[in-house]
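Okay, so here's just one chain, in C-alpha cells, the form predicted on its own.
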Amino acid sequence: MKRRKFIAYSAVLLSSTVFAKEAGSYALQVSVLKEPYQTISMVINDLFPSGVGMPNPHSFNVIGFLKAVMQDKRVPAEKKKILRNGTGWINQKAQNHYIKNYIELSPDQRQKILKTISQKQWGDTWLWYLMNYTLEAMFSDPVYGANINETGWLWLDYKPGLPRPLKVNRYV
C-alpha cells in the first residue's frame, strides 16, 4: 500500500481514536534535540512530508505524544521496547550503509534506509508504530495535548463528534 493511501485510510480510522490520561494533557512537552526524539523526529518528517497540502506533523505535538506513550503504564512494555530500540536499529543500518547516523544522511539516503528497513520485520513494525502514533496525535481531540489548534481536523475539514471530551470527564 502506498504511503499516501495508507495515510488517507488511517486518518479516517483513527479520527475517533484518542489516547487519554486522567490529569493534565496526555501529550508532553519534549525537546527534539535529544535522542531518541531527534532521530524519531527526522523519520516522522520523512514519512509525513509537509508541503503537499499537509501541515508539518510536528505542529501536532507528535513527539510530545510519543513521549507520553513511552511513559504510559497501559502501553505494553514490548511496544515501548520496539519504539525505543528502533532508533538504535535505524542508526545502525545507516552506519552500515553510509557510516553516518540517520539524521546526518541526505534525503535520498534516508529514503533508501527507510525502504530497506521497511522490508525487515523489526523495521516494518517500528515504522508501523511510528505512523500509527503520529496519526493518533494528528487526529485526537486537542484536550489530550496533541492535534494542537485542531490542525489535523482543519487539514481534513473534519468536524468532531459532540459532545467533545472535557478535561474533567475524559476517559482513561
Given for the second form:
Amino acid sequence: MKRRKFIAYSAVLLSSTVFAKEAGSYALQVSVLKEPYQTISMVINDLFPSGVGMPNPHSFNVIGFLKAVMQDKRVPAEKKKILRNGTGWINQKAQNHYIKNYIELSPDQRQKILKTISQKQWGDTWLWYLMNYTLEAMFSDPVYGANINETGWLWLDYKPGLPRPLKVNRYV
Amino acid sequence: MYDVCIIGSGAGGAPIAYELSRAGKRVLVLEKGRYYTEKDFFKDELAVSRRDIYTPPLDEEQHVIETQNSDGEWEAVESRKSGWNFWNGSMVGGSSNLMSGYFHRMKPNDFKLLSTYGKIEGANIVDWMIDYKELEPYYDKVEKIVGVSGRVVKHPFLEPRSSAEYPFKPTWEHPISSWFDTACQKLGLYSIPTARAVLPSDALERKGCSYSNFCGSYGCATGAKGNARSALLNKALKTGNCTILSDSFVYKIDNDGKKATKIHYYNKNGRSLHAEAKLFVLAAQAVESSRLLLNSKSSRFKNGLLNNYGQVGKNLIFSAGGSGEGRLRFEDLPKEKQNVLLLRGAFVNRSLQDWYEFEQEGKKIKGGTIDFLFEHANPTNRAMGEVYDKDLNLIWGERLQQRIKYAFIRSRKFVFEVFNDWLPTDDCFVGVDENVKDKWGVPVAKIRLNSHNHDIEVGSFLAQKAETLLKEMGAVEIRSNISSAPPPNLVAGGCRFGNNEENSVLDRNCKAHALDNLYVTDASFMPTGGSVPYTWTIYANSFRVADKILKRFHDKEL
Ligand SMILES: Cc1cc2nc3c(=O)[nH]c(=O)nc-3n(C[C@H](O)[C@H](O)[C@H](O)COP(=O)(O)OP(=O)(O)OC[C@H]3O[C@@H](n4cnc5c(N)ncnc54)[C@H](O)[C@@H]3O)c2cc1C
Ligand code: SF4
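Requested next: the structure of the form predicted in complex with its partner chain (the form predicted on its own having been shown above).
Complete assembly follows, chain above in first position.
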C-alpha cells in the first residue's frame, strides 16, 4: 500500500482538549494539531465517542501521549511506522469512497470507512494500535502526563497497585 | 584471583554465590543487567509490562527466531522486526525478580520419563542422571532458605517430602479458593493449595507480602518474593566474600584445554575487562548460556566451548501447554458472592494434578499441572481483551465502552495455565547467527523452535479438564488456547547432563565433561522439564551443585 501524500492542514485548535496544569515531560500538552494527529484525533473520537461512559480521550491527553509514544525508544520502529502510515491509508480510503479526507466526512461516512478498513488486515492492525495506545493513555500512571486526574481509573473504579511511581521513577 | 566466578545472577547462579561465600570462598558475580533493589520497584504498568524496561531494547540486543512455514521451510526473523521478545529479566537476581512464584516440585517419575512412559517417535527423551531422592533434600532446603509457603494435602501425585509441612503458612487466600474447593469436591477432584515462593509475613530478614495485586512480571517492593537477590544474594553480600558487578556482559570464556581460565566482559561504558577464578559457573538462562559457549571459540574448541560433539544448544525445551479462561458474572452470583468477587490482592493458590499421569487406550501417558488464578490485574491488557467480538471483528464506540465497564465492574475472569512436558526434539535448539550482532558486536543467539504434536495433544486434554472445572464454578465464555508457541520465560535445556561428551555437555554434577572447572547451573542441564514451572528445581539443583563444588574445594581438588 502506497502512502498517500496529503496536503498539510492549517493548524486547528482542538476545543475538546483539556490539559492538566502540570503535565509531565513524557506526554506533553498539545494545543495545535498537525497531521497525522488531526486524522488520528478524529479517528480516536470516533472509536471512543464521549457521552457514553468513558471520559473523552482528549481529556486524558491522548494526543500528547501518542506523540510521546512516537518518540519513545522503547516502542519498536515498526509500530511507529504503522501508526504514522495508517492516516495516509485511511485518507486514501476516504478519498476513494467520497473524494474527501477522513476529517471532512460526516459521522455516518466516517463510521462506514472505519467498518470497511477494520475488515482489512492493515486497518485492523492500525485501529488496534490506536485503541491500544488510547487505553495506555487512559490507564498509565498520571506521572506520564496522561490519565489526568486519574479520570481513566475513576471511570472503572480501578485501584492502582502500590507503590506507585513518582516522576523521578519514570522510565523515560 | 577469585575462587568462583558466576556468570548470571538469577535462580541458577545465586545459590552458588550464597553457599560458597558463606563457606568463606571469594565469589565474583557478573550480571549484564542493572542493580535494582526493593526501593526501585513500582507498580508502573506502562514501564514494566508495556515497554519491557527489565529487558534490553530489541534494537540493541535481540534474537533471531527460526520457525517452520506451511511449506516446511525454516524462516529466520530478527526479533527486532517481529517484536518477539525472548529476554526475561536482565537485572541482579534475573527473571526470578519478576516471577509469580508458583512453586511445584518435579515428581519422581519426571526424573525417568523414558523408562516410565517409553519412547515417543521424534522425541529425544532420556532419563535424568539423578533421581528425585537425590534432589529432595535440596527442594526442602529451598523451602527453608528461599522461603516457600503452602499447605500439604494428600493426593495421588504428592511427592515424598522430608518435612511434613511447609515452613511458612499459605499466603492470604481469596474467597474464590473455597468456591474452587467446592467445585472440585463435586467433580471428585483433588484441590491442591499451590505452594508459593512468597513470604506471608516478615521472616528470613525480609518483609512479608503486602498483597500488592501486581506480582507476576513486577519486581517486589517488600522482598517477600523469593527472588534470587532478596533471598540469597543479599545474604551472600553480608558475608563480605561476595562481589556483584552489574551492567557487566560476559562475552567470552577462555580455556587452556583443561580448564576455563578467564572470562571477558564489557562494563557499562563498553570497556572490555576480564576476570580470573579457580572455578567458573555459567547461569545466564538457557538461551544465553548456550550462546556464550558457542561464541567462546578457541583452538581446542573450534565450534564453540564444550561443543566438540555438537551438543551445545541442542534439545532446548520450554514448558508446553497454554492457558484458558472463563468469566464469572455478577448476574449469575448471589449478592454476597458478588461483593467478594472483586476483592483485590489475595491469591487464588489452587491447582489440579489429577491428570499428572493418565491412561489412554491402556497406555500410561504423562500429563501435567493446571494452575488457577485471576486474570492479571494489568488494566490495559484487560481492556484490550474486550476489543474483539466472538467472530474476531474489532468493535468500538458505545458497545466497546460498555464491554470494558462490564469487564471491570460486573465480572471477573478466572484463568488457568496448563503445564506439560515440551518434548525435546532435533529441531528445537540454540545456535548463533554470525551475521546478526548485538550492540557490542557479538553474534546473537538464533533459536530454532519446534514442538512435538504430543505436547499439544496432552495440553489440550488438560485444558478440557480445566474447562469442566470452570463450568462447574459457573463461569461463562469459557475458552482455552493450547498451542506450540513457547513461553520464553519457562525455558530449559541446551546443555544436557548425561553420561558422556558424545550425547551431553555436562556430567551428573553439572560440570562440563570437557573442562575440569566449568559448571552450568541454570536450567540448561535439564534433559526434560517435568510438567511444572522450573524455578524450584533450578534453585534445588543449584544448591546440590554448590555442595559438590564445596566438597571439591574441601578435598583440595581446586
Ligand atoms: C513474568 C515471569 C513469571 C514467572 N513465573 C514463574 C512462576 O510462577 N514459577 C516458576 O517456577 N517460574 C516462573 N518464572 C520463571 C523463572 O523466573 C525462571 O525459571 C528462573 O528465573 C530462571 O533462572 P535462571 O538462573 O536460568 O535465569 P535468570 O533468573 O533469568 O537469570 C539469568 C541472569 O543472567 C543474566 N545474563 C544473561 N546473559 C548474561 C551474560 N552474557 N553476562 C552476564 N549476565 C548474563 C541475565 O541478565 C539474568 O539476570 C517466571 C518468569 C517470568 C519472567
Ligand atoms: S508484595 Fe507480595 S504480591 Fe507484591 S510483588 Fe511482592 S510477593 Fe508479589
